[in-house]
Structure formats: C-alpha cells, structure tokens
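Encoded as structure tokens, the following chain is the form predicted on its own, with no partner shown.
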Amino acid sequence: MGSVNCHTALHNNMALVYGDLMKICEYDCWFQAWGTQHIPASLVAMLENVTIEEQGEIMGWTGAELRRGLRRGFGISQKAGPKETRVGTIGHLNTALNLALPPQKPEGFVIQVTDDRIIIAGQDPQGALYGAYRLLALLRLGGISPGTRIAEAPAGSHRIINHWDNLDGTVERGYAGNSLFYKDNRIDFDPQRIEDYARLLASVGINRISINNANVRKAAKKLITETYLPDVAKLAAIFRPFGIRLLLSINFASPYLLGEVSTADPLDPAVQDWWKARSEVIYRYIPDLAGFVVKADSEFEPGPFQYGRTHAQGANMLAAALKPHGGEVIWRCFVYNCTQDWRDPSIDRAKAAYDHFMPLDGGFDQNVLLQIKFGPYDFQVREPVSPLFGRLSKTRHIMELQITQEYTGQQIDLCYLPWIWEDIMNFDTAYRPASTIRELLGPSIEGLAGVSNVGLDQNWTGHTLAQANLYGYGRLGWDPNLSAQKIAEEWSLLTFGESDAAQTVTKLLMKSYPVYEGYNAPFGVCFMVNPGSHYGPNPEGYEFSKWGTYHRADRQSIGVDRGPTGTGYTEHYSPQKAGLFRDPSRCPEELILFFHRLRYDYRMKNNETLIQNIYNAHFEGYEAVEAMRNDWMGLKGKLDETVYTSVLSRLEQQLENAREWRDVINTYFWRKTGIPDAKGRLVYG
C-alpha cells in the first residue's frame, strides 16, 4: 500500500491488518492506526464514552482530537455506556466531580484512569490538549491501565520551531521537497496538510512556529504588510486551536527597505513610530502573534550595528513596539565576523556570540529572547556547549537545535540528533549546584527553538527514520531527562509497532550519530566540507576563506589552541569548566581538537596516534554504515516495500557517503602528513 493511498485510507476509517507484512503511512509519521489488540475490554469501554467538560476553540479541539485519534488509530468510536473519559482543565474537574488533582504548571497535565472513568485534565486548556495526545500515544505504547496515574508539564515554556522557508517556495538547508507555506512568490499552502502538520507539532508539545526563513534579506519584508497578512492570518488559524502561535521572522531594515522611512536607526523615533504602527496592523490580523524573529548584524542581514547602537538597543526598540500586543522578540545570538582574514590567528569565530552579548547582560526588555545556538560555531558534528549557557543571568533565552540535518547527512545519511541532544543536556556549566542543560532547561533557559527539518516530501522529512529526529525534539523540549533511547525506542514503537522492525530501527538510530561522526570529521575537527553545500568532504574547504578557519592542518599538527596562551576561549566557561578544556589531558577527546592544536604523533587515551584514531575513525565509520545496511536487509519482506526500498536507497547513498569521506580524509593526511596507516589499508597514489 503506497503512503497516499494508506493516508487516504485511514482518513476513511479504514483499520489496517497486520499479518506477517508491517503497513505503515509515511505521511502518518507516529500516528499508525494499530487496532485494540493491546488495550483491554475495560479501557475501551471507557473511550467509547468522550465527555468534553468545557467549552473554548482549544478545548473543544481537544474533543474532536481525541475522538478523531481513538477512531483513526484504534477503530474505536463513541457510544453511550456507564464508563467513561472525562477532559477538562483541573479546577473545573476538581469542582464538578469532586476531585483533589494537584495543580500542575502552564501546559502541563494529569491522566488518571480507575475502573470505570479516564481523566485528562489540564492545567489550562492547552494543556488538556497535550494531555489527550499522551494518552493516545500510551495506548499504543502499553502504558495505561487502572491505576495509571501520570502528572506532566513541560521542562520550558517555549517550544518553537523555526522554519528557514522562503517566498519562492525553496527552503534553505531543506532536505524534503519544497515549502509547506509558499510558492512562486506567494503564501500558497495546502489547509489539510498544514493541519496534519499542526497535529504532529502539538503531539510533541510544540507550542510556537516561525514561517518564514530567518535570513529574511529583501523579499520577506512583504510577510507584514497588507498584502500578505490577510493569508498569513489564515495559517495562524490552522495552528491557534493546536495550541501554536506564530511567530515572524522580520527584516530590521524593513522601515527603509518599504520605502516609508529613510533609515532603521532603532534610536530614530520615526523607525520606533513605523514599527509600532507597523505592530499594530499585524496584530489586527493576528491577535494572538508570539512575536518576532530577528536575525540582524550577521551574514550580510541589516541591523543595529550599522547605525553605531547595540543589539540591546536594536531588539528593545521593537519589543516596546510589540509589548501592548503580549509579544516577544527572539532575537538571535548567531553574530560573528564572516568576513575575516584567514592569515590572522587571533581571530577566533567561536568567541563571537560571547563576545558580542555577554556584556550585554541585563541590558534587554522583559519581553526580549536571545536565542543562543548550542555550540558557538554552527551545528557541527561536535562543539562544545556555548559558555553563554550558565553565565547569562540577567537575560531571557532559549537554546537553539538544528532538526534539518546541514552537517549530519542532510537527510540522505542517518544521523539520529537525540543522541548528540542528550550529550548537550548532561553539560555542566559548573556556575552552580543543578547547573546541566537540562536542569537549567525551564529555570533559566526557557525552552528551545528548532530549525525545521520539513517539507513537501510526502513522508514529510525526506528519509523516512529522519522522523525521529522531530519527534525527539519534541519530546526533549518537554522533558529533558528523557533519554535518546527511551526516545528512539517511543518512536520507533509508535511508527513500527511491536515487531522486528522497531527494534532494528531502535538499534540503527543510536549506532547512527557516534557512526556519522567517525567518517566524518572526529574529535571536534569543524567544516570539513564542500562550501556552500556544506555536503560531502572538502577538508580545506572553509580553511582559506572570509568565514573563518576551522582546522589549521599542517605537515605537524592540527586543531585550534583555544586556551590562554592561543585563543582566549576556555576562559568563556567556569572556572572549573575552563581547567578542564585547557588540559589536554583532561579533555575530552572529542573535542580535543576544537581546544588544542596538536602534533599528528600525540598519543590518545587508547595508546595510539592522533594521526591513527583519525584513519580509524573513518575505516570503522565506513564499516559500520555497511553493517546498518545490512541490518536494514534483515527487513525485508517484514515491511511495506515502499518504507523499505526507500530507507534502502538513503543507506545504499551514505554508504557511498562514507567511502567517499573515507577516502578523501585519510588520504588528505597521508599526503599532508607522509605518516601511513599502521594497519595498512590506505591506498597511496
């Protein structure tokens, strides 16, 4: 059954038969229909029986939700009976059935089940939404029965997606098809399919959207006038009973480049006017707005900068024109020279987003966000966690994740992010007692903000097991204590079922990222690649260009001294934090490049050369990719032939992916280098 068709069946309440062959809807994602043969009697006597307490768009969307997912998912549909499934918010539930619920916080839920009566309860209505959706997702998981009692809320309170989708339909760094949201010029979206997308989002606990590509330059400038707000609004009334706000990604230089003010000085009072009048105009089309992204001062897009004010000045000038509306400026930290002299050494790219908004503590608006990438370069395979995190204390902001896969495969090679995302959780910033990522995540960072990895792709992500990576955003944005595996194993149950096939997936998603990183670029080596493309192996590529040095290899050695002596860098984190990255000794080794240069003869943790962990890094990378295709093989005949022969092809290409870069980088270090491979597989020529 191809992925149309099967959507066009479950859509008509058509409940699918497993026998020996799995069916699964790549347009589905992670909402299969399974059948009750894992539910008991009793539980499906209280579904059939769906009482919605309360009135409201969102809550009576929680209804048509639920309804909707036990029909579509489990072929169960309502009747009157003596159990039932009770959903309201917590206080009207306490009241009217003589509950004690304890108050959760915003968003956040409660699911009890006794013999004859389920409860979702909301803190407020979204969160009854939420609620309902972790429900249906247990059903299938095996995690309800009597007696089940589940309280959850979300780690952050903002959980966003960025999409980098442009007016022409294109998306950059987009690796499924084109734009959901635009074509030729023009918003042009398909409403069930934007709803279909909504429902996956909200399913995660996604809670804000931008829609429109961050390096905004001339052509959006047009999403806030009255030509296109009318169709903006429309979207944002797919998304609003979903629980998401929009968000815009504006041009800061928007006054001028609309032809109606002469400047975007932020201190000018006729761009403070503009803006506010401007401000108003959208949100009379949309209410409920979150507000504005804004990318100003990098890569060539206008900003603050070029009128001699601060990135302080700049954003506070646009939130005091969104504050009578409730909105917010996320305003992003990915601020660097991109125009630099490779033959300066002092110039260090990593110290730039600290350099530029650390002194700048305490200078924005209640209402301003800095939206900080986790690492200070640019989503590489390896960098460490930005020393913002932890030190900012006066500032709201959020981290932000790449879900789109730039340097991890682009959606041909598999490359599971969850698992670098639990790395990122378990840092310590050492500032404090519960100072990870992930005990700061709520308390001081407020949540996350993660580039798309969608499109029009009729499995929405290009390949198919790249799924796993939105889902897992959306799960460890609301739970940051969730493993990758227990990730991988919910979603690979979720898509697959209980069967071979989930656990084989299960197994090839967490061998995925440690794999790609092997045949890559290991031990915090950076920009190993083809520029622009930011695909395949180009080991000088970015080395002697305006955007910076990533490497420095010579006949010698290798890496970045980023201690006290060379760069500065290690001085950004704690005190205990930087002792351990100037240390050679202590680093960790992955790493240890990012931090030290070092001689191609250093000897690693396991007694063997740097210059010898490189060659094997890439030999076992290439190996290990053979292997996860063959276990895909083993699947065959297991799986509907459409999911199979399309997850085969992806994994055919990365093997050639990873020969390539095999290939390319042990070789680029034998002749750089003239040392050979100890176990002597190179093939010099």
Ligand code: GCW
Contents of the next structure:
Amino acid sequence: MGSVNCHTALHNNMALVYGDLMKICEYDCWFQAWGTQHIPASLVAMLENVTIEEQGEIMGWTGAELRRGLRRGFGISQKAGPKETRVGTIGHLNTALNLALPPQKPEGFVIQVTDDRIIIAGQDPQGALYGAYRLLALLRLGGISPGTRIAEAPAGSHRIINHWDNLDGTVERGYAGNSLFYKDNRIDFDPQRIEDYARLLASVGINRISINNANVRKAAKKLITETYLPDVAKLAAIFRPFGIRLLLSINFASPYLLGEVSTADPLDPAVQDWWKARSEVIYRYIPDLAGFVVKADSEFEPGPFQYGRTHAQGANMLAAALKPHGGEVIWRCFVYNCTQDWRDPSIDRAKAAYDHFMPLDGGFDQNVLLQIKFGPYDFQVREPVSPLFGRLSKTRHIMELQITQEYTGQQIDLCYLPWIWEDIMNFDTAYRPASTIRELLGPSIEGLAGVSNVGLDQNWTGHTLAQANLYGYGRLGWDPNLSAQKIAEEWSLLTFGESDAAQTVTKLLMKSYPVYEGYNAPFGVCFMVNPGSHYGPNPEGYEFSKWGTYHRADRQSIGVDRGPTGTGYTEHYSPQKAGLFRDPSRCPEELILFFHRLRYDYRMKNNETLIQNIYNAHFEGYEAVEAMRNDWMGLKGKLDETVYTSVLSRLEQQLENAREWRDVINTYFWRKTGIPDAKGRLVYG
Ligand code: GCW
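Moving from the form predicted on its own, what structure would you give for the form predicted together with this ligand?
Below, the chain from earlier opens the complete complex, with every other chain and molecule after it.
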C-alpha cells in the first residue's frame, strides 16, 4: 500500500516467509504479502482469470481491488485461461451463467467454487465488493476449495466509523498521531493514504464514515460552507468506490454561528429554511452524503434545549432538510448534566440518556437514528448495557462503541476490545424471547458506530496490536455471532501468518481485557482516572467534580445504590434484568459497585471480602502484565524486529502503568479503610 517504504520492498518479491519469521509491514495491517504457498494450484488458475461483466463505479472497483489483492497479497497476476473467476451481481450472474443463486439481504454475497470456476456474486455491487474482500481473506485463512459455498450478509445496515478529528489536525482522544484529513485548519490529506484507509475499512464491511469531531468547535462549523465543501467532495470521491459514504458532524447553532440567522431555534421558519438551503448546497458537492452527526445539548455543545425545544423537534428539523436528498440525521444520546453538584445525591448521570430519550420514543422522523453509547456512562472499562436498547421500540437507533482506547489504555496498554464487545453482544435485554444485543443487531439496533482509533502514525493505530480493535469492530458489526477468540485468531493469522507470533498474539489479545480491568477499575467502580486526560490512576479525580461521576468511597463503604431505594436506575431495565441488578447476591460481580453501595467487608462469591478482592485484582493485574510482557519477549528472533521492538516498548510502558495503578488504588483504599491486605503485600502505607 501507499507511499510507504516497507511496502515497496515487500511487494517486489514474494519470498517473504523464511523459516517461521514473517516480514510484517505494519502499514499493511491485515493485507500482508502472504505468498501463494497456501493456495492450491487449481485455485490459482481460476484466480488468474478474473472477469467483471457489469459496469458501475463500485463494480469496476471491485474488479480492481480483487486483482490488486491477488497480485500484492499472493503474487497472482492475470492471464487468459480455461478456468476463471466471475464477479457480478446475483441477478446478472444467474442469467448470464444460468445459475440459481438465492437472493441475499442488501450488501450480502455468495461465493461459490466449482472445479473450474469461482463465482463472487453480490446482491448488489457493494455485496460483490465485500465478497471479493472475503475471498481474499479466506484464501489466506483457509476454507476455499472446490465445493465451497459461502453466503453472508451484514447484520446491521449502518456500519459507521466516527472520527473525532479537528480541523487543526489534532484528534480528540486520538492516540495514533494527527488527523488523516486535516492540517492547520485546512483539509489536507494524502490521497493514497486515504485510499489505503478506505480499503482497510471496506474490507471489514464499514459503509459510512463521519470525518469530523462531534464537538464541532472553531473552524469545524465551516466545513459545511463552500470554503471547505470542494475538498470534502474530494475526500468523498476517494471513499465512494469503496461503498463508504461520508457523514458530517454539524454544529446545531450553525445558522447564527455562521452569522446568517439570529437564532438556531428549530421551530423558527428562518432556521428551517437556512438548513434546507444549506443542505442543497452540501448535496451539490456530495450527492450521496449519508447525513449529519449531531452532538446537541451535550458537554457545552449547543442544542434545542437552549430554545425550550425537545430533541425530537431539533432532530426532525434537520431531518426535514436532509430528506429530499436521502440523508439521515444521526442524533447522539450523550445528553446529561455536566455541571451538576456532587453534594446532591439525587442526580444520577447514568439515568440521563434514558430520561431524556425514552419519553420521546416515537417522536422522531423516519430519517433520524439515535446513536446511543453502549453503556449509560461513557465507555468505561465496565458498564452495564444502556437500558435504552431493547426498550426503544418506535425509534430507529444504533449503538456507539469506542475503538479508540480513551479509558482502556490509550493505545499504550494492550486492551483487546472485541472481548468486551462480545460481552455486550451477549447482554440479554430480556424484553422478548430473542432479545440479546446480538439478536437485536439488525432487526432493531440498525448498526454500530465506532469512534476511530487511527491517525497518521505509520502503523495507523499507535500500538500495532490495536489494529485488531479496528479489524474486530468491523467484523463484529458485520457478524455479531463471531466470538472475540475467532476474530483474534483471524486477525493474528492475517497479520502475522502461521507462526508462533500469531498464536502468542491471539493469547495475549484474549487475556488483555480482563487484565486491564483488574489493575484499572474492577467491579464496575468507573472513573478513577485523571480528569481531562483520562489516563493514569486518580481515585478521587472525579469525586467532587461537576461531571457527575462518583463512587462516594468513605472509610466503610463504596459504590452507588442504583436500586429503588437509591437512584432508581435499575428500574429502567426489564423486570427480569432489574431484579437481577437490584440484588447484590445475583448482580454480576463485575458490575457490583456500579449498582450497589457495599461495605468493604461484604463477602464476594469467592468468600473473600470486597476490599480483599479489590487488592487482589490490582496485584494480580500487575503480575499478569508482567507475564504478558514475558510472553512477548519469547518472540524475540521469531518476529519482525520493528514490530517486536515497538510492541515491547509499549508492554514495558504498560507494566509501569499497571504498577502505578496497583499502588495508587490499593494504597488509597488501605489508607481510607485501615484494612490491610490479607496477604501482606501492601507496603506503601
Ligand atoms: O468521553 C467523552 C470524551 C469526549 C467526547 C465525548 C463524546 C467528542 O471524553 O472527548 O467528545 O465523550 O462522546 O461526545
């Protein structure tokens, strides 16, 4: 890919696997130069002769991508021959080749292999593109041979990446360098890099991307003006053949911020007309824009509350402007009081999204989708799934995940997020017989939005192993039945080849989340971080702040009673779920301090006290990081040196962090409670 050195060196020869040492190009992510050695000669002959019969931008691109992937990934060039690969839509191929391939859901595909032909048939051109990428991956992962027949379609229709990139080139909560899109308040990008990025995203099924921060500050509000739109259109043109449509984050106050109307009141006809006219201009430049992302009345961003209007009134006003163009409003539900008083125990931030949006269920127009963070707080290491899922029944909605590791180690600490996402998928809302998040994704939750973890760093994600989070996000949004283990195996094999490295990496990935949670903030306590940066331990960093994130530890107890006698948050769930959460003996222990206020001598299931469990988690977490670091060191000489060293340096840093977390948190509790560690490990009194 791209203008990147290791790539050119790699792709000029195919002898890349020597012994079990594979040369990795970090930049290429899961598109390494794999070589033909895994592919039977009979398949090679078919792959050498790819035909695309249909026209159109995405279909044409599908052919280019397939041929390119075959050449660069496997060294297979094109030539005529009796065997072949045919790519097209199901409808066309059924007629042209007299086949009877069954129709698939939109964006789905069928791959069918016979003795002399591979068929990649998409329900639509986009399905064909996904089929081509799937074939390329499966050629490496195994599973393609004469007789193979695979049919797939994405679970959700919306598979979105959200960038929190600012026009000055910085990235909010970005840990992989500056923005791919902006520099010095201009749109400024390397087209090859964007194409390579689009390839990574499309190959795992992403079909929409919002290119600017949901906090639309400073220059970003001007993105929807003709100063910027011509360049936005250039970006859109690169993403388009990959089937990826752009979204723009907009500032709700734009009509007056841009100095054209004196208000942003959604019920004011001048405001409505302004958005209609603005949308017309925007769509002249980007006719397939997917719509707007809106963070309104949230963390100081303006919104309809300023005018005494509801969020439905605000969202519907924008929806009306986008409707003639086929655009949608993605309206974020991250609405809560961020200037609250810690002295007032009646306000519970966790209740906010539900309290704001549940009463509006049914009040939103058809082209509005609510974007709801997976949990009621804010991407903490462990939160219950938001009670809005399963409960909203008349409003379109999607789930927001965070791929960037804001609270999960900032791409210094290894933290494999599909592990927790699998847990989220397993969550049973218990409203109907089939009501896990996994089952709702598609029929009720229309997709996922994930906050991007990429930047200009050469390896895209800062920590090379954090590429697994981007890959896993796409794969899970496509197929929520995939396990974290399976995704880790796929990614490790695609990235490292069949090697000790791939096996070790899979094990490390799978361990990493519970390990991180252990030394960070176990038992659902949340937010023991430094304010602002959200990195590093600070047990009372948010305890007396306005953000509303408290654990209220005193010398006897810790946690928040969120049951009916407390804040009442549990009652937002279905009766079965509420019953479970209300009762400390049945509440999942990983969330026990989220739901309950408990004495430190509370007996946990392992018959040790709560405080002893807190101590243990931090001590054991540190030890586990040490073991992870040592496992990695076992790969010395077995793995590309650049990757080995860069990951090792991060694991060393992680060990330092884990030590800090362990000692700060445990010492805090020891001093506060006076209760010693039963195993005598506490020394920093
Ligand atoms: O977690 C918070 C982050 C903010 C972010 C906000 C949001 C874009 O700390 O940086 O702002 O969430 O999701 O809107």
